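Just one chain is shown here, as structure tokens, and it is the form predicted on its own.
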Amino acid sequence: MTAFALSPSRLAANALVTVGAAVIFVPLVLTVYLSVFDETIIVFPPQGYTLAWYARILPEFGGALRTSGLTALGAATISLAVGIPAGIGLSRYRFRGRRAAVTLLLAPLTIPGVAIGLGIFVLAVLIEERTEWALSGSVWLMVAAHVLITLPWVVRLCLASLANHDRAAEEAAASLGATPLMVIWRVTLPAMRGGIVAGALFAFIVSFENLEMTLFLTAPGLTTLPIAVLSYLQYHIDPLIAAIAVAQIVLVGGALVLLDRQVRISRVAV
């Protein structure tokens, strides 16, 4: 019998274990129970069951939706551009300067969004005083704004992906007579390849989920998803917030799961 009695600090363990699955998949159970209410406004118990919400999420929230979808491409897309090289020079080379430019790429991380976007927002009302360049209310300013913040993502990842790796095998290739340049495209990069698309996906998500910077960014004809949403919560209470919640969770669930099959970024991504 007290071969199997567990300790109270085992027991505790688990307690701990217990609520943290509840907190984190409570709330999920209960969004995905509240988008398919047959019900304008939320009430319980419903009257009946629905899929009808999610037909209406394009309708609704199509505009937003591309918006923040290019948003977050073009964030992605220059962020892997500057973070991948900055990630192996970083990690490859040593030279003087290094620490504070490793702090200045990942410093917006530790800055709240809206600081950051209070900051670009009046500073791109001075260029416009100035220069008379329409910045604000732009796509360009909003995409400048979101590299701030997935920049860190991709340049930690892309460091995470390196810190194990044993560079004998660039030694090697460079020794039997590859350019730098090769050693970097045929060796370095494979190498990076886990961290790489986790940098992507992460600085994807990042950018199209953001909401405290980006109230500062936007214009009219010129709305990311969050915002709508907020803006949709202040006159209606439907389940169509909780369809398009459950929406993204599925997308974004999805994409982790088969990216992670493919290259394993659970061992880069923690």
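Between two forms, the rigid core is defined as the largest C-alpha subset superposing within 1.5 Å. All of these numbers come straight from a predicted model, not from anything done at the bench. Positions refer to the first chain, counted from 1. What changes on going to the form predicted together with the partner chain:
- Core-superposed comparison between the two forms: the CA of Val250 stays below a 2 Å shift.
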Second form
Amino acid sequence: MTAFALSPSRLAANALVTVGAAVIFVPLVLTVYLSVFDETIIVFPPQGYTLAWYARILPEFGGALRTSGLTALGAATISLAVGIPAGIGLSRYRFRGRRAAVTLLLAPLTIPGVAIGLGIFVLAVLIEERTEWALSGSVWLMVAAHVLITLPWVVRLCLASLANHDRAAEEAAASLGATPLMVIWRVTLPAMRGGIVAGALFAFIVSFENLEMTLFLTAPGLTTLPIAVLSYLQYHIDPLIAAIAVAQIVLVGGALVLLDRQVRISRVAV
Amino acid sequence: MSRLSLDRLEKRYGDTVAVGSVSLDIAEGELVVLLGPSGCGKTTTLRMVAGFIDATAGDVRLDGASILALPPHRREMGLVFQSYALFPHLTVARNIAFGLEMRGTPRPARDARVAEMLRLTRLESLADRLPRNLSGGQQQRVALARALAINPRVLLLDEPLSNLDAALRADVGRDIRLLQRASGLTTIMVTHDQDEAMAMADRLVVMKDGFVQQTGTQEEVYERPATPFVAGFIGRANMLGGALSDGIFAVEDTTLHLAGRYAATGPATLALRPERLSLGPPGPAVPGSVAGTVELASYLGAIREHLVRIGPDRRIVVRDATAGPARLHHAGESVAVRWGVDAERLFDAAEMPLMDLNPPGWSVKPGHSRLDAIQQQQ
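The form predicted together with the partner chain is what I want next, because the block you gave corresponds to the form predicted on its own; please supply it.
Now the complete complex, all chains and molecules, led by this one.
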């Protein structure tokens, strides 16, 4: 069976793949394992197993979950409303200042979240001092800040989805009597479908999971899930943290898998 | 059905002239092909007619009324693109229905029209497929059906066959021609391919560097090219630069004896159609002949092709039908290349064609020199 004999290089490759897979999956498996320990502090081996930790997620983190979800939803929606037209405009037209616009729209990707968070916080305080408008700690500021970090994803994915778009189809539609708005609605947007769905999803996830920037924007009664988890961890280390992590992985992972079936995100998001 | 006229239509980008003053009248139901190498302004002209590019000057009139102020979606023109440009997310039937939907055609009428277009383009069995599951030829037929479904006033074809392979090209070209004829559509087609242009056109417009070189039927542009460029671009031609004097065309040390008589003298360009030249044994310097040596001989099936050296660094191509009496000459053989007046075309230094002064009817069949004619008369 020489066909199955493994050459040294083949062996090395297999070993590398195994190690890589282990690095990725062992923590995940361990998290799932921990989340069912029947212990209030994590001890090996556990006395028994329970699903009770999952039942405690909502009572403990319900508020933060809601804040996170609504913020992410708001940020993703606004990002789409701004990012889709921006993507169409930037891919269609060559104008003065186009490069600057692209750089500006994508810049937040390259700036550390802590720096953005601090900057926004300082700005909010300055505005507050002058206008007496309770900006810091408001949900509006939170959503606005999140738009800043989600918008680059939407713009980038929309631009990518139009990279191979044949503008001749738009011209064909126009020649067939479609008004410019109709052309966008019936031809351009369908062509961008993958990018839009992927962009919305990435925006939601980026917002939902953001920690560093959001640290500067929370207030009593306005706490997102990652921050609630962080503060919980300061006082407790128990399987509840593992349970909420698993819940989050399942939700986000499930959404990704479903959407990938729909639009092949893996192809758009390269 | 409409009459379309371009009146001194012009497009400049800064100092660059993309299209320089193109005037053209297209009759109802006529198919005019704009032909030229890339960058000659043919596509820019088409896009100005379609409304995607604003003209710098001039006018486009449809049945006498200017349409330049109308946006593309109100010009009622059917467009077919090189890239097919189908809507990838819509089925074949929905693609064809698109223009009717935009016009608010009621459902029953729309369905009937789509069915009719599917039948005319022989696409009935593919109605529910998506474009990506079709071959190139099928996609272009869908694009044609989509453009024709709205009963456009003018049909614009932008290199419609260029993406298809050779076998399909003839098929789809014939489909386009038949449907265009049947619906009596005034049509402009743009192509760089002269075979395509010759096969499709009622009339050709040969363009170069933004300007029209010649407008005419296939026969006119082939038999009486207006410029050396047209002579080289339509059909094949051996182009020789030299000096003309008294029936003699001198290219450096080589002397060609012209078949026709010309009044002009001085620098000129001679175009010789390879397929109207013939080879024979070396002989006297009769009109319509030059002496040479065969360098390459190829048997190409329907035709023979000889490369004949007529000067130190001067070669001409001779092509003749294998069905004729001639034989394949071998390399190194001394020959005389002979031709009649219909094989040669002379242009003066200003690229204006020079006219043969012989009385019409003097020349005889292609491939025969005037000497043969004289001998036959004797």
